[in-house]
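Next comes just one chain, in structure tokens: the form predicted alone.
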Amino acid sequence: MKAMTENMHLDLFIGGKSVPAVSGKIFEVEDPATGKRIATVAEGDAADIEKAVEAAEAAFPSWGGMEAEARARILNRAAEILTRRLPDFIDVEVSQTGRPVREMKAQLQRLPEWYSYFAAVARTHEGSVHPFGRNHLNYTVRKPLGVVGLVTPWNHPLLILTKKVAPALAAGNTLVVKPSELAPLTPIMLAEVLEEAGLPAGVYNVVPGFGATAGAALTSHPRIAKIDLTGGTETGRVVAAAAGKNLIPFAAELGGKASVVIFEDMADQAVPAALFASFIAAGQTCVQGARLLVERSIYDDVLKALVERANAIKIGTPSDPKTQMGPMISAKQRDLVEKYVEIGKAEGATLAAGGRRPEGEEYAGGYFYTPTIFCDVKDDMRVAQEEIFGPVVCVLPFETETEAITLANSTQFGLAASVWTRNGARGHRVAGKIEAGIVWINDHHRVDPASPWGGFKDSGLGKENGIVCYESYTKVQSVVANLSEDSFDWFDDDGREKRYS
């Protein structure tokens, strides 16, 4: 693909062609470390979903009947062309979403991995026979469930689609996706690698635009058989309601407020642990570890510690390879982060870093915020219990680990958290009564392919990654066959004692 421009222009994909949308409308893209467009992409809605869902449809009878063995061998195809053009993919992420380009390297160069293990897993996943009685053999198959639809955000545009459309597309589905329109250029370069791998046409379509046209069209949609969103919780209960009113499979990642429990036996990496969890991708991640619970012995040196390095972080261009944290996504994202800190310090917390936008000519233009943290914060405060989404991190002190476990259970999330503590035995009780779907402990942000992945509480729904995803986008057949050679029939009055269940 060639450098990005802003004269560069995408189409929607859909039926295996790049299409414009029906009304000829289309938006731009910027990059938010400068403001300036780098794209336009043709803007979908209601007209251009239900194409891309009978595009899908047409294509769901043979690759859904497609032996696994073929579907395996397209995704491996898939994560070798992916491996060789992740530069390209590498460059766009940067530009539309203003990560720096150390982050999206290292985050992209995992991609192949979701395919390749997804081909495994349909290639190997069996079915199973079940106990059923005397003369009878049951057993169960898992079919695919027909179109699927998939709506994913701008905060890691192709790791959370890969993490949908691998195991989607291993268990025989056709996918209609409809991207953040904050960041829908490499979603739709994704269709490049596919139908290069020999994905056939209709099976992967990709649908542009807005969540109140377009998505609202998608997740509504009477003909598709799941919904898979990832986003916000408020919109994940609109979603749900909608896949409710159809009787289809609904799963979400929705919002979190992750906790961070750090007791004093890990005092020397309490802060690099901290600065790792609370401001990779400038804290614009569902697990952004927001919450900092710190044991009260060494409250006070990581504190001091950890404002001195987050003071240093370097902030700047994305494509510079030293540039250590980027821009926040878009003017209205920044808004909302400056909004919470002014609520924050309204509350009575302590501004000990940040809160403000960085000084200088290379900032001008983008949507930069410095790496912000509060202290003598009370656990009902707004801006320790509700999702900021930005470089926000609330430090708060614990005495003992009952008091750790209790703040880190009280908020409405629970996607994740993580306990850092040399003594194993504490780092797995204490792991084991935290309400969160993820908890890493002595590590964060780490993901795999077979791990499965998803929140508890308000935090969604489902799971992404391992056997459990590509089973979710099944459903399940139990044949029951009669073996034996006796004859029935249930009105012949003979005098024997029928059975019928």
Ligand code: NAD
The other form holds:
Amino acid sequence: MKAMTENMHLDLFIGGKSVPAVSGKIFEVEDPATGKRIATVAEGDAADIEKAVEAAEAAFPSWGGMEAEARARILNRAAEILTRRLPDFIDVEVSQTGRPVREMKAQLQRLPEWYSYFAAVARTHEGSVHPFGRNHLNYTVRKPLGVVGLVTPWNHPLLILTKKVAPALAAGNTLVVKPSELAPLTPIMLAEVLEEAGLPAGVYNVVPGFGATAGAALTSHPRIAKIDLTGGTETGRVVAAAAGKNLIPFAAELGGKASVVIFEDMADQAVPAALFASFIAAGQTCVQGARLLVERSIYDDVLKALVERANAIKIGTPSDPKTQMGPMISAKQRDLVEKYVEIGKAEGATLAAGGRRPEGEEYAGGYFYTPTIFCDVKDDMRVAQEEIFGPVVCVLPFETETEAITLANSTQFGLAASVWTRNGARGHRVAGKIEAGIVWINDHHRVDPASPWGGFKDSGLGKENGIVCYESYTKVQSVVANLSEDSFDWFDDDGREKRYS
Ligand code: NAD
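With the form predicted alone already on screen, would you show the form predicted in complex with the ligand?
Full assembly next; the chain just shown is listed first.
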């Protein structure tokens, strides 16, 4: 594997080979902590997508027709190889995203689990037999879909890709991946791991490039069997329309604005809970606890302590193990965060913490921003409703359980929420009434390959993780066998009663 240097260059990966783009174009990837170039990457577009789809089509009959057990063996080997190579992946992930090494180490260490989990699912998943009537045997089998297009974002480049690659491969599909233009390096590097694990050429193809060119060409390609996207809600609408046109399944993990509901009886845990939910990944996660709903009786104390702790978060160089918060992914994202802070102030919210770039030499060139807390927020303010995707949170008080539920449900999004209480019955009662695809009780942002993940409302369609995800990468064939030896002739008027259905 190539070491991370300023001169790193990665090509497309098609049909088991690294190849330059047909156009010969390249683009730069920068380290958001310094604004400096860390690599160049071949820039794919429609012509490269075509080549990648052809390679994936050619590989499909043998990969899709292989015994599940043989595919599972390859995935288990991939888990082992990835475990061995994690240090390289962590380094590159830190450099291309600016996420602190303490976060990326913790996150990437878990990725091999996805390959071993879905290897086990492929090996153990069973078909079903249906009660059709005693003269017939009706069973269903699951078949892979074909060539699947995966489009991924920059915030957890390898985690999100892995959540799609492992189940899609386990089910027997071949893949064309379009990673984010801001963080394409680890998705390309993953090809080496899969190749070493024994994945046949053409099963995993990667075409880095931009959304409007490579992304649009992949998601509107007429020979793709499914699209799985993680990205913003507006991108989701555009890609859903392309999938609709081609009448293919579409899965989408989209934007969020998660609420963290903290009841009085969890006052002692409120601040660490809120800090983790709000500021991990500098707030650049889809399940960020962007709306902290705090019971009125503890609101003032929680807000005061939260401000103190947020101001003490160590912002700095991502590769330093002591750094707790890195930069925004890009100048554009940092500018967007600044714009929202201005909007919040203009709307009348009070800035309780942050709201500025940190000062100092070490931040020059990077896209750093301080942890920012708004209070005196009204629920209909834009800062309280719209996804900002940065270290900006709104703290709102609530009086009753009913009001907390109403507030938690009052945005267009429905990806995730957390409920913090020592009253077990209340935890489950509130969770059940929150319109979100994932609700944590006394926790936030926990994920497991076995645990379904996906949003309601404008946060997406379909689920990642778990058996439900494996099944979504298959199509069901229903086989109906007539077991009777009686002859059957509908058009013979022999006076016998005929069965139609
Ligand atoms: P984005 O929508 O800008 O881009 C996501 C991917 O889509 C990129 O690869 C991009 O190139 C591609 N793309 C953009 N326009 C396209 C088009 N017209 N056709 C095809 N592809 C196109 O999102 P981002 O900025 O990379 O990621 C941040 C967003 O992702 C946030 O909204 C966040 O909430 C969401 N997200 C959701 C989850 C989840 O699990 N629900 C997880 C992570 C991120």
